[in-house]
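The chain that follows stands alone, in the form predicted on its own, written as structure tokens.
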Amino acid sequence: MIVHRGKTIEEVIELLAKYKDSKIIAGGTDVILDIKDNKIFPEALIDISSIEELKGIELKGDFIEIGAGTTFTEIAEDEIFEKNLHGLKKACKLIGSPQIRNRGTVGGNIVNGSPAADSIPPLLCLESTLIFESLEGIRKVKLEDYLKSKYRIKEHELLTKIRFKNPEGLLNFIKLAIRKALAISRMSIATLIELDEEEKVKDIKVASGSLGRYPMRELEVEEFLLGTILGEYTVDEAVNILQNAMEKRLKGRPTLPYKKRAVKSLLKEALNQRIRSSRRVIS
């Protein structure tokens, strides 16, 4: 196995339309982990580790972009996530270990694609769009169209940066797991939701992970809430909702009824941090 040490874009790009089997290591937390155990045999490993073009967070007008490359800890540590984005920093804060977060990447959470990859429920909600790179150009893919497409990636592209509109409403995120450290998240919840002046559900966001074969947008919740003050009867039903969405969509796994019952204290503590926050601001 050949290892390359890419110095800037373009140079990984062209290694990549050079061998047909490569594979892109950035923090290497998951590809070191699958070469270890024989999962996969690559031509070649690229190391991005080093180019500087692919880490960085910038806010561009009304928008902001967070390089591949960044890793969680930065995330974690910037301060434009720390208010109406703090569900993002919430979810990157809680990535397993502390050595985890400073290698991880963001890309690479996305790319590796696990159902329970933690950043994506948020940016899912921030309907962010992915920017690949490739000898044929510049590909935009909208985050959700490319979890849809099975997380697939075009041969020798490399995924360079992820963008999205900074948002009116709060992003929240609430994650379920076994351990507190070192845990892979079981479930978790992310929202994006705006009120209006009478406090009425004006936009809203509500993604999953772990609730399917890959993290994904709960639409239907999404419609009911839309439009409603959030309250005791509209965070019920919206549970009711999503419980029978997973009822269609898990039939038959034996996991069905744990999820069922878990993702309801998830959602309405969702919600309800929604409802106190607005409260906070009312006062």
Contents of the next structure:
Amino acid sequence: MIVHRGKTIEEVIELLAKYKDSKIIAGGTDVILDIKDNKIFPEALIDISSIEELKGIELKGDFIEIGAGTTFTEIAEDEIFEKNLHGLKKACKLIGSPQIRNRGTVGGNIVNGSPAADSIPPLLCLESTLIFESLEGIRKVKLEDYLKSKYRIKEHELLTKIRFKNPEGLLNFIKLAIRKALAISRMSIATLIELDEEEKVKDIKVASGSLGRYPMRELEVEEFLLGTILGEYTVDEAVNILQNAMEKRLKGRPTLPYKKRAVKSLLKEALNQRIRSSRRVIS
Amino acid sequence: MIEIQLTVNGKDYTVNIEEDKRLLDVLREDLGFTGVKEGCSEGECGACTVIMDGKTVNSCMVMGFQANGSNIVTIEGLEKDGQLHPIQQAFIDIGAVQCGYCTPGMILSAKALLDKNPNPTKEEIREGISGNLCRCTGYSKIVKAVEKARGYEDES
Ligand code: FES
Ligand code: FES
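What would you give as the form predicted together with its partner chain, now that the form predicted on its own is on the page?
Following is the full complex, with the preceding chain placed first.
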């Protein structure tokens, strides 16, 4: 195995073109295990963890761009995510342990595609776009489409940025708080909700983690809640709709009854928190 | 083999390592810092914690070549002039060490926390050491020891 420590994006995409069988390593939290377990035998291992241009969070007009090599710690500590984008910060703070958050990157979370990758549901609510670079140029893919796996990363591409519009609404993230050892407990819900002057839902995005094969938007729930006033009835009905959607998706899985019950508390909590924060005056 | 250079506990080293060696193995086998412990080997237990460029990392989750040019602190780097570091002393005073296997990593996590936040609450301490598992103590003495070591920078 040849190992390389990339210094620039340009250098890395050239290496990716040169070595057909290569693997990118950033935080290493997924890749090292795969190497150790002999799941992968790359010809070249290309480290991107010290490439400065892949790091950082930038406000560009109405848009926010996060470098793919930005760590969870860096996201959780950035002021940009203090207010309406707090849900992304919360998700990153709940990942792994301090040690994992210090190394693990948002790009790795996306590219390695675990169904439980916590940073993804909030990024789905934000309708994020992924930016890939290769010798052929730049390719943009919607995160949602990417996850549906039709547009998997091509061997010679590097995910460089995640980009989304700074939203009007309030982003939230709720994760089931159960010990890590229980793999099926890694369920999460993210919501992005904007209310109008009459407290009606003007815009809503809901995304889930671990309720299917990959994190996804929950469109039926969004459709139902749009234009309503959030309250006891609408929240209960939204839970029903989500449970029915899961029923179809996870039919026959032994975890379904458990997940249905768990999702109830997750979605309820997310929506109720939104109701509570709208009563407070948001400055 | 490739050559890497790194600083460990303030001293510069140049070593030739196998490409697939983890930082954990480089520190233990090539450089003799056996205070870095291997537990789970998969990023769950924190026994292999070191401070890399000011941040705690699991050294089993870093490839040796990725650490080229970095600045590492291991438990061996904490005592100064034969004096234990205040966090080490607090662990002894409170009795927060039993078998001791988790202790180096635990103390380094505590140090990284106190360096950033000299006066953490109990909650913040628990969060700060949440990546370090201890099978012996039940954590309460460890948290007490870190509480005792709080604010050590002001005193020294
Ligand atoms: S040995 Fe590295 S985290 Fe357990
Ligand atoms: S003292 Fe034995 S594992 Fe912590």
